[in-house]
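Just one chain is shown here, as structure tokens, and it is the form predicted on its own.
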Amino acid sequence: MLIELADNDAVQMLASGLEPLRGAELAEIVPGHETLLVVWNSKLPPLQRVEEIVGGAYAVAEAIEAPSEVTLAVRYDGPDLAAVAEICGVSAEQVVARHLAAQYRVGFIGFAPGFAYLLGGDPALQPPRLAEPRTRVPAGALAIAGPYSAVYPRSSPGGWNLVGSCEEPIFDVERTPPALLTPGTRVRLVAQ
């Protein structure tokens, strides 16, 4: 079932009400920006049921503790630094003030595993995605498209815009659980 919501914010609220219920009744809650795949372990139950699941995940949200916070360690030093100022309208050094001054929270995951989608950002800094995308990406590169901002946790081909770097592992396949980004998660970044 694919619920569609008004923003992310309510998304989280309600994947964080439904999330008691993995296992039990829900194989997966899946965060989208505006919308919730939530997969039953049997057939769909009657919208009847799903009614009262959904309205006792709001009561259930609001109980929940805040998100954890985890914070990134980045330098900005990326090849499209500049091209991102000149595109923004703003200098490079106002580009790394400004991310830098922002309060991050992931989103959703996709693209990869372990990509998180970074919402928050500041406004100003929304440089499109790039014509041609890059055949290779470095892990753990800083990154920026339109609304978003994102660490690449692997190698791999992409079209963002590339402002720094970042030494901490975002996924790993060793580690309980792979990423250390997961959809609620606030992200503070400082200066490395």
Second form
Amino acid sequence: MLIELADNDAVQMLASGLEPLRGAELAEIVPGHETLLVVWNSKLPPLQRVEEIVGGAYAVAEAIEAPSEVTLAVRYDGPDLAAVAEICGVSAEQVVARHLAAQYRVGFIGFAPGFAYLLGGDPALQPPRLAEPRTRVPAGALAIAGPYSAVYPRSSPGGWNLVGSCEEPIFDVERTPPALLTPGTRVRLVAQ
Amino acid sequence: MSGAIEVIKPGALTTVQDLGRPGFAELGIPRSGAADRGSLTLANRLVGNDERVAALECTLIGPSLLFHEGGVIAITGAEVQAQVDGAEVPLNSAVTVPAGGVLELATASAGLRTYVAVRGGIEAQPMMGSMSSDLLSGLGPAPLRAGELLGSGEATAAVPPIGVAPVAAPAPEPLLHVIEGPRADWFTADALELLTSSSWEVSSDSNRSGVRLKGPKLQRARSDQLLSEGMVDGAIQVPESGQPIILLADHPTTGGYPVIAVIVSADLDAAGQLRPGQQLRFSSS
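Next, give the form predicted together with the partner chain, keeping in mind that what was shown is the form predicted on its own.
Complete assembly follows, chain above in first position.
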């Protein structure tokens, strides 16, 4: 079942409120940008029961502690920094200053394990994806595309603008949870 | 660990698969696991394994395996000629391989994926609760390579007294039942009609993440971009090309193409057996 919500804050709130039902009733709780995918363990219950569960989840979410915050040390040494500055009509120094100043939150994960879509970026920094994706983007690349920022968890093909790098391991299967940036996590960037 | 099995030839693509690693989709980790779950669990039951343990998923062209210590195996899924030391052995049945025996699987003649369960289960390093190879994410063991040695575990129950399990071979032109997708309203009425009235061809550009289909272009009723949202197994998403893609076990957990319809869970295993070049149809009833 895909639940449409007003914005990503509402998605995070409902996701955290449904978390206690994981296992017993719910198999997967997957945030999207403005949707929450809920996969039931067995058959979809009647709509009235779904409404009860969702209603109850909001009450649960309000009592939950504030989401975790992660600080990432980054360097603005990416090959697309100058191009992003030109597209956005600001100087490279301004790209760095504005990108560091924003307050980010992980909206959802997609593309690859641990690939966190960071929302909350400066509206002046929304370069489109590259016309030709790179066949290889290095692990730890700090990138921007449209309203999103992200750090590539591992080397992969990619079409985002590379503005910098981050040495912090973003995804490690030996860690619990393996993803450093989970949906709802607040993220602060600091210049290394 | 016991029962060393040596990979003489790995086949086109042979991977270790169990029922996957559910429950981590919000971290971007696909469930993965066998693309045809019913065939995996049947193979395991035939050799007295817990049905959730790992087996081999062989894609189109099967492997050759040397059983140094012998063992009991079962072969299910796609139709394929299987031989032990040159003598044909039945599918969907427990088969004893003598010490030093070689199992050879030919090219599948119907369906795409054959499962080989070994009594005791194939052993691999578990990752997040599963031994499955997730080829999209690079989690789990790599596909089999020539010369590699596989281990098997300890059997937990007796081999059941079954001759041959009655299983229908994968259909040449399967009919997959669908329900309306969450973004059906992004498409024209014609597109919804075409989805179920047309015959679709499986593209060779298909894998464990998705089956790409070729057929009439499914037109959208709107031109804006969908924000990324969660995806399920069997979702039929339609990119700008208008050519649908069925999401399989290793699919990305979120995506930005609208989902026109979703294959019902009872028909998901059949989707995992679709082979390049074959035709299929969808039915909404």
